[in-house]
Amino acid sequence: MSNMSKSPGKSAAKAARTAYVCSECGADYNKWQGQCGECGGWNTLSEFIVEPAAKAGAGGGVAASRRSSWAGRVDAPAVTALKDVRHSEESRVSTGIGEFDRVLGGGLVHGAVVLVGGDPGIGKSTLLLQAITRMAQTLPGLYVTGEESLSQVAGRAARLGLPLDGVHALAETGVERILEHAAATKPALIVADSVQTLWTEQLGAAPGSVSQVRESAARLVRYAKETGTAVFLVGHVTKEGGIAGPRVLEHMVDAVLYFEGESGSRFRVLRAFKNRFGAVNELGVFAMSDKGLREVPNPSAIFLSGSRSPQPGSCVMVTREGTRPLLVEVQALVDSSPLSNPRRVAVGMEQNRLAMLLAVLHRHGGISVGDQDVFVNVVGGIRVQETAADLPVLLAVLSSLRDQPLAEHTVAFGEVGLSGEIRPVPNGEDRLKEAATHGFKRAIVAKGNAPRGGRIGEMEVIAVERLSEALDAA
């Protein structure tokens, strides 16, 4: 009898087991405290199942593998070389829309996992309902909605002009269900809107939590890699800017895509930050319309001022984006200062480098500005995080620190190092040939970034080798 009644717990307690995880450190807890105790954060503890060895053994795992090996068995995992794999190149499809194939590296591969990201209402939804209904003729499509009815997705798609012949939707957020529809149906594209709304039946937590933001998405990269059907995932942003939920969902996802904009501005702009199958840091631009996104062709025209008079404090540089040269305006306020620690503001650049470089402007430039504040903006809402913005935001300094504009139709870029000397950047020749496309006359630049003959087309290129010829030239 004794046997009997311990047999039932037993047996339940191999069944599975409940452990709560901090998101932070990853420490592991048989029950719920308020406070991690080994890195301390507060509520950082989520409830997971852990699945009991001997049924993970069953299903193939590690502990299957190995005692295979053991066995002898010639099913078991070998080492082979990497030179003896074979391997192709990975097919894609277009999205039917320019700027997105260009930003997922060339187009949609088959099974890749894609999240996208961004700020509530800057239209994740909308690009992603139109790369879905163009795609439809070569890739069935399955749109998965938890935040909307369907009637809201179908008056959305009637409103924008979309086709609709190929696309299914489904207003569902369990993840056991929409695997369901999806076997039955057999999407080739499914879009999931967001994957903080999806649930798993296998845990407890509430939808949105930690824990069951990551099982639902591991259980449809799974689904994803087994069937090859590509993924799309909706993730919502915190207030930080980063996408919610745990920071492993990143590194589960082959592509990771934000989508930025300006509040009042009707551009956006979609940046991959991770990309298994291109290029990161490309970047793609479209702006709002009454018929949804549309794209922008010629994104170095909307970064450009309005003004056609030159203006004091403004300086045009060509900065490049994944394998896109883009000219922005770089624009800089110097005011007397009535603090007693001038400020330094930097948007669209790092802080901390715009102090540097106002450092290095008074020691081998000879211009002080320690009296005054200092403001610097990068038009268009584009963050400038390479170092060819260097050169521009000096002359730009020094522009509005005499109020005197630059020469007209003149473009700049180099690095500057801390000794002064103006250091070449990457793809020179392509930048240029890019400023010379709009109509630029004039370029400043290192000297390694100077083509032969110091001309291209009919624009001169200065180079320079020290912080003050480029200031003289300018």
The other form holds:
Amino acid sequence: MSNMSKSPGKSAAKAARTAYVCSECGADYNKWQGQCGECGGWNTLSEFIVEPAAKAGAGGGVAASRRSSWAGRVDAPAVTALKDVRHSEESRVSTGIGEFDRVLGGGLVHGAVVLVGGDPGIGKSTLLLQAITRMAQTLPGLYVTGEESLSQVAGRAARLGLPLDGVHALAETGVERILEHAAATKPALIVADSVQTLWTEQLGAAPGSVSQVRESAARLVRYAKETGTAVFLVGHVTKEGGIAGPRVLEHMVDAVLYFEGESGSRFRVLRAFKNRFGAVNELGVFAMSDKGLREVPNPSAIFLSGSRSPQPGSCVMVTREGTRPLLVEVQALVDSSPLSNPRRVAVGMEQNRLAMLLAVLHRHGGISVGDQDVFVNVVGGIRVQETAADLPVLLAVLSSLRDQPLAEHTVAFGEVGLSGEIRPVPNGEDRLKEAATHGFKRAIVAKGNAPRGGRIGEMEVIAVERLSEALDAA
Ligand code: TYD
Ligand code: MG
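Same protein, different condition: the form predicted alone was shown, now please give the form predicted together with thymidine-5'-diphosphate.
The next block holds the full complex; its first chain is the one shown before.
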């Protein structure tokens, strides 16, 4: 926060001032304006009371002497040679849930603050309740609920058969009280469910408003950094997509994990959007069952649509989100359009990328879909962000256009360039091995990704350099 940088003597005497904070990117301004100068969002600024720095640490349940230089600081900063700073190896604790550990970068780091976002009902509370109870042996936990009653939480834990020793629960939304309890019981892990219900006495704004969410979270972050307590903040995503207000939290926390899933599907994907202690885009895959969330350690199978006999408009690709290759099916439907401006709809990938790929298909593949509606869907509710999806998308589009399935047991991946070349993508061998393990017989990939003998195990690898070659091979 910019107010922290003010000269301490002055700000201690100053009264609270009003700032205007963008709910999309967190930029703050002294005056209200219609458009955020940082991210360009319209009507995203809302009022935020900035308290004087001296007051910031007080009443937080933490002794003033322990206030670190990271938070609202009072003393002049001491400069230290970096080599003299004492540090410890970041020690990690397993959450007891392998897929959760994977997304965290190999377990929970002591003192880390992790924001878990997702739509209401996706399973955030369930996941964290499972994690906090399993970790209780090593990290005594405090589960703070502002949404459910204690008996609901206890009932759920009992129904899921979770071990309850070592976990305290608190139904409370006032940050001051939460921190008092934390100071008294000294948990090593706090779950705050949800950050939208939190409020601090120091602000007059209503709970759920940007300023309350931001200040309450800042209090918990400060507490975490001062005491080495790990904190999970739960945040609901609003209709607009950002976690309400919590977009502004992304920069204060160590990791941001989003829980995604299609309504109607029992599979859930936890994705690391930011992680100071691990790879971003790492995916953890879970299935919601009547016994809570179960991990899916070998997720490749679930993202294939199920019918293994080849269908027109379908192509299997190997994506590599995070550190693990994953087989995912891409489906396309190409149909003559009644519209003068045919539709291009992409679900699970970027729409603009689809438009660009169709232009390359026309220009360098000689195949026009200018009078056709094109719909592309990535099966299983997963979002593919990497360019390895380019080639499979075009193969699926071609297959739908011709109404001919691709040869059975074929996979593809590769980036398509604007001049019609097929470019290699990172970790080609890993991807090919994953496909071979799942019984695929043929792979169409960029030349740079093909192994020397043209085979991986039983699988034949067809190397292509140009889009036209790839279309011929398919
Ligand atoms: P929940 O964790 O409360 O979601 P969130 O905290 O993200 O809002 O999950 C609620 C949903 O999960 C609800 O629709 C019921 C379902 N569910 C199961 O199917 N099985 C279970 O064992 C549990 C605990 C929940
Ligand atoms: Mg919940």
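Residue numbers count along the first chain shown, from 1. Think of the rigid core as the biggest set of C-alphas that the two forms share within 1.5 Å after superposition. From a predicted model like this one, the values you see are computed outputs, not experimental measurements.
For residue 424, the Cα coordinates differ by under 2 angstroms between the two forms after the core has been superposed. Relative to the superposed rigid core, residue 41 undergoes a CA displacement of at least 2 Å between the two forms. Comparing the forms between the two forms, the C-alpha position of residue 460 differs by less than 2 angstroms, with the core used for superposition.
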